[in-house]
Structures are given as structure tokens and as C-alpha cells.
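Heads up, the chain below is alone and in the form predicted alone; it's given as C-alpha cells.
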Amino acid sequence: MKIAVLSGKGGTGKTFCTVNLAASQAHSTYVDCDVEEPNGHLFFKPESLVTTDVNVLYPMVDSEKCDGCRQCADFCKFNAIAVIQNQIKIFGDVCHSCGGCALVCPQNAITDIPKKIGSIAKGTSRTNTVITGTLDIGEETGVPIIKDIETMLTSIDGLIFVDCAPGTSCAAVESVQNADFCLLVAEPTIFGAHNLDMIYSLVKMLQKPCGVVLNKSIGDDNPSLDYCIENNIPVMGEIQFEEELGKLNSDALVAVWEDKKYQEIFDKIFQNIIKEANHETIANS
């Protein structure tokens, strides 16, 4: 079973909550697809890394070939190739690797090499597997990282828990593409339940069953939690904004690790996840 966990921006606890939820259960994955900014293996800390490049295909052109005849460009609808003076001029930062213009080009005069985009490292910590995707700085999207990831994730078995990049972003979109479940993460804020709404809007796109966990609860006014009521969506789970969170997250220590009680409250969360996994798939059928 593979769930993916979302949140509507950054910040809302969808790492710690993924980070926890993997590791309450024994054996199972953690894979970090919010390349831009992974952080789930600084509480992990996992060892024995494996660490493998992700590549793009990039065109380069032989001048000598090359006549201007400009099929490349007029193929190409990102923009990323122009003509100037016959000759041809790639801007690399649009360009998305289809290599469509090399197979229109009647000169063979375009040639596809890979270019290094990221990196994925697989490592153990206790008996959790960590799967972290890593996008290169100033590079333009790291979509072929999760790619690569879930190509990757064919052969594992058993759970998986992906840490989705926040918002709804092509990579959110990509890294939830094959759930059987997205958790949504949710602050007790006005905020909070605008992200909410956001984040809910694309699963459902998505047709993905999903459940939403409360975190950071301060009280009986949550905003959040109305928004769920309201759109009849179910909660997982809260838990409370306490101190002793904050310090083990300052910490990068694994909460269900520390203190039991972090362990109770993750494996509820995830029994309420099976449960309404279950419930939807007799629903559908």
C-alpha cells in the first residue's frame, strides 16, 4: 500500500507526519519526493547510503550539419529552440527533454546527451527503508526525479509513505499519481483551511481516497476541522500543538522513537487510514 502525504504550503508538519507515520511502522519505506527541498533524512539519518544520478536527455547541435532549415523550432512548443542567423540556439532552462527535435531534424544534426539533474540515495534506518529524491540547484523541475523514484518503487514491497512536495505543483501531482491514499495535512487556521480546500480540490481531481490529519490543534476553534465537517471529508487524526513537539522537531528526532505516547498517536492514525482505505474500496466496488 502506498500513501502519499500532502499539504496545501510548506510548513504545515506534512514531513514530520510522514516522517512518524513511516516510522510507527516497522519495515516500511519512506520516500522524500519533495526534491526541492528534502528533509526527511535528517531525522531518519539513514545509513549504508546508495546514492545513483538522475539524467535528462539534452540536445546538442552539430553546427556542421546543421543548415537552418528550422523544423527543430518550428516543433518545438516550449520555446526552447530558436534560429538566429541559421544557426541554432538552445536555451536549456525551458527545454523539457522530449527529444522531439532531434527526430524531426532531416540532417541528423541533433543529437540527445544526458545531462545530470538530481540524485536519488536509498538508505536503512532501524528497520525503515529511506528513499531520498534530490534536485540539483537551478535546475527547472524535478519531475524525471520522481519518476525515477516510482520506477524504483515497482520492486519494493509492503508500505510506502511518500513526503510530497507542498502545494500543487507538477511534482505533487506526479509523486500522487500512484497512491492508494493521500493523507492531507491541515493547520488550525483560516490559512490553513484555504490550503486545505486547495490540496483536497486536486486529490479529488485525482480521484484518490483521502483523509485529512489536524495538526498543530490549539482548541475547539479550528477552521480546518470545520472545512472537513463541512465537505463531509474524514479526519485521521489530530494532534496537539505541544512544546515537547517543537523540541524534538528542533532536535531532528523521530517523535514515535522518543516517547511512546507519539507512537500510540501515529499508530491510531494509521489503523483510521486502513480502515477508510478499506471502507472506499468496498464503496467502489
Given for the second form:
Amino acid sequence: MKIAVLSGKGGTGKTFCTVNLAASQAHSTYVDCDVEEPNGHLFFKPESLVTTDVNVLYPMVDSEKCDGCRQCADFCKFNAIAVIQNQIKIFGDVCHSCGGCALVCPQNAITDIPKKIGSIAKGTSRTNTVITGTLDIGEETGVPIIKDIETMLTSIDGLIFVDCAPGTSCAAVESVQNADFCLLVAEPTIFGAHNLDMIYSLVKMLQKPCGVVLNKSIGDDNPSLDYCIENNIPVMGEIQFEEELGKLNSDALVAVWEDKKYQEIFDKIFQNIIKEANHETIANS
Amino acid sequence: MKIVLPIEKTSEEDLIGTSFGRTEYFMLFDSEKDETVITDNKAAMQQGGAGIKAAQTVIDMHADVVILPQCGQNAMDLFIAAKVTVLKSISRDVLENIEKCLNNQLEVLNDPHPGLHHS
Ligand code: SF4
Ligand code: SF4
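Moving on from the form predicted alone, kindly provide the form predicted together with the partner chain as a structure.
Next comes the full complex, and the chain you just saw is listed first.
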């Protein structure tokens, strides 16, 4: 079973929730798909890391062979190719690596060359498997990394918790598409409720069963909870704002491993997810 | 000298377009022959890379100079490679900018020594 953990923006405690959920379930897999800023490994400190590069293909032109016929430029839907004085120039930041220009070139002047854009590291922390995707600095999109991670996950059994890219980016959509359940992390503020609305719209559009974790709760007033009630979204659990948690977090410690109280809280959230997911499956069959 | 400007047609008069890549037309003014030619901007409706395609159109018009409000990096790279001088427009008034251009009163946006600080 694959559970995608999402939030409307960064800083809501998405990584905190995903790390602790995964750590609360022995032998599960934690996957960091927040490739621009992967933080989960700071808590897990995984060992025996195996790292693989993620490459995309970029077209390279052999200017000796190119006669400036412009067929590649005319073909490219993304306008990534320009022709000046019978020589072509390819813009890597606009190119979508479709491979088309290499195919249409009558002179065979274009070759697709792999270029590294990031990496995936796999390791272990206690009984957990920890997978971390990292996008190299200056690269535009992490989607190819998330696609490679998804392929890797097809050979992993058991429980998988995916720490998704924040917001409703293409990268987040990519992770959600293959999930069995989406857990939305929301803060107890009006902005929190607004961000929840954004991410809930995405999950609804992709027709995924979902539930909400109310994080950093203080007192009774919680606009995110009101939003859940209004929209009939099941709440999987609530995590109170506590200084102790903040301390554990800033020391990069896994809360459920430090204190049994948190193990119970996260295990309860997990049980609720299972119940809700089964309920959804029965309702839909 | 061949001067190219991005143009937006309005009911009143033609103005310099606010977006280079998405502008409706390009106007070429040839100061030697004193004639103007208008070309559609094929990039106006394109999803991505509009700046690159628009720059290609301007270069294909054999411009010596292009006058525009601002220029993205990709388009700028192409103008430098094609040795087209990029000038910053001072208003949306077409004639005013052409006049200032002919009197060398517009700011040059191209880096005169491309690659010097990067390589
Ligand atoms: S690979 Fe595709 S997107 Fe990239 S330059 Fe070639 S045709 Fe354009
Ligand atoms: S299609 Fe091939 S030969 Fe023609 S311009 Fe492109 S690279 Fe050059």
C-alpha cells in the first residue's frame, strides 16, 4: 500500500508527519519526493546508501554535419531550437527531451546525450528503508527523478510512505497518481485552510481516497478542521503543538523513536488511514 | 539601418508591445530606404519558448537593431549570437523611439563582450 503525504505549501510539518508515520510502522519504506529540498534523511540518517544518477536526454548538435535546413526547429513544439547563420542553437531550459529533433534531422546531425539532473539514494535506518530523491542545483524540474523513483517502488513490497513535493506542482501530481491513499497535512490557520483547499482540489480531481492530519493544533479554533467538516473530509488525527516536539524536530530526532506517546499517536493515525482506505475500497466496489 | 520593434495595434495608433515574445506584430523600419514592413509574430500564441521564436523572427527579418521594453535571457543570447543590437524602449511611442535610436539616445541592453564574465 502506498500513502502519499501532501501539503499545500512547505513548512506545514509534512516531512515530520511522513517520517514519523513511516518510523511508527516497522519495515515500511519512507520515500522523499520533495526533491528540491529533501529533508527526511536528516531524521532517519540512513546507512549503507546506494546512489543512482538520474539522467535525461538532451540533444547535441554536430555543427559539421548540420546544414541549417531548420527542420528540427520547425518540428520542436517547445521552440527550444533557433537557427542563426545556418547553425542551430538548442536551449536546454526549454527542451523537454522528447527526442524528436534527432529523429527528423535529415543529416543525422543531432544525437541525444544523457545529462545528470539528480540522484536517488537508497539506504536503511533501523527496520525502515529510506529512499531520497535529490534534484541537482540549477535544474528545472524534478519530475524525471520522481518517475525513476516510481519505477523503483514497483519492486518494493509492503507499506510505502511518500513525502511529496509541496503544493500542486507537476512533481506532486506525479507522486499522487500512483498512490492508494493521500494524507493531507494542514495547519490550524486561515492560510492553512486555504492551502488545504488547494491540495484537496487536486486530490479530488485525481479521485484518490484521502484524509487530513491536523498538525500544530492549539486550542479549539481550527479553520482547517472547519474546512474538513464543511467538505466532509475525514480527519485521521490531530497533533497538538508541543514544545517537546519542536525540540525533537530541531534536534533532527524521530519523535516516535524517542517517546512512546508519539508512537501511539502516529500508530493511531495509521490505523485510521487503513480503516478509511478499506472503507473507500468497499464503498467503490 | 534596419530597426525592428514589437508592435501592438490599437484603434488609435500602433504602440510598442509590452511583451516581446507575445507581441502581435513586428515592424521593420529601414532607415536607408525609408520604408516599413510588418510581420506577424508567430510566437504570440505559442505555449513555451515564445521569446526564442520571436527572436528568431526578428533575426530572420535581418534586423541590425531591435527596440524593446525588456528582453529575456534566451532571446538575448540569440541576439548576441546574431549580432543584433538590443535597445531599451523609453516609451510606447513608435516614432519617438525610432528617432531616439537614430540619434543614439537609447540604452544598449546587449552585453558588448558576451562571455567575458561567465567563462
Ligand atoms: S528534444 Fe524535443 S523538445 Fe528538445 S529540442 Fe529536440 S524537439 Fe525540441
Ligand atoms: S534538422 Fe539537422 S541539418 Fe537541419 S538544421 Fe536541424 S540539425 Fe541542422
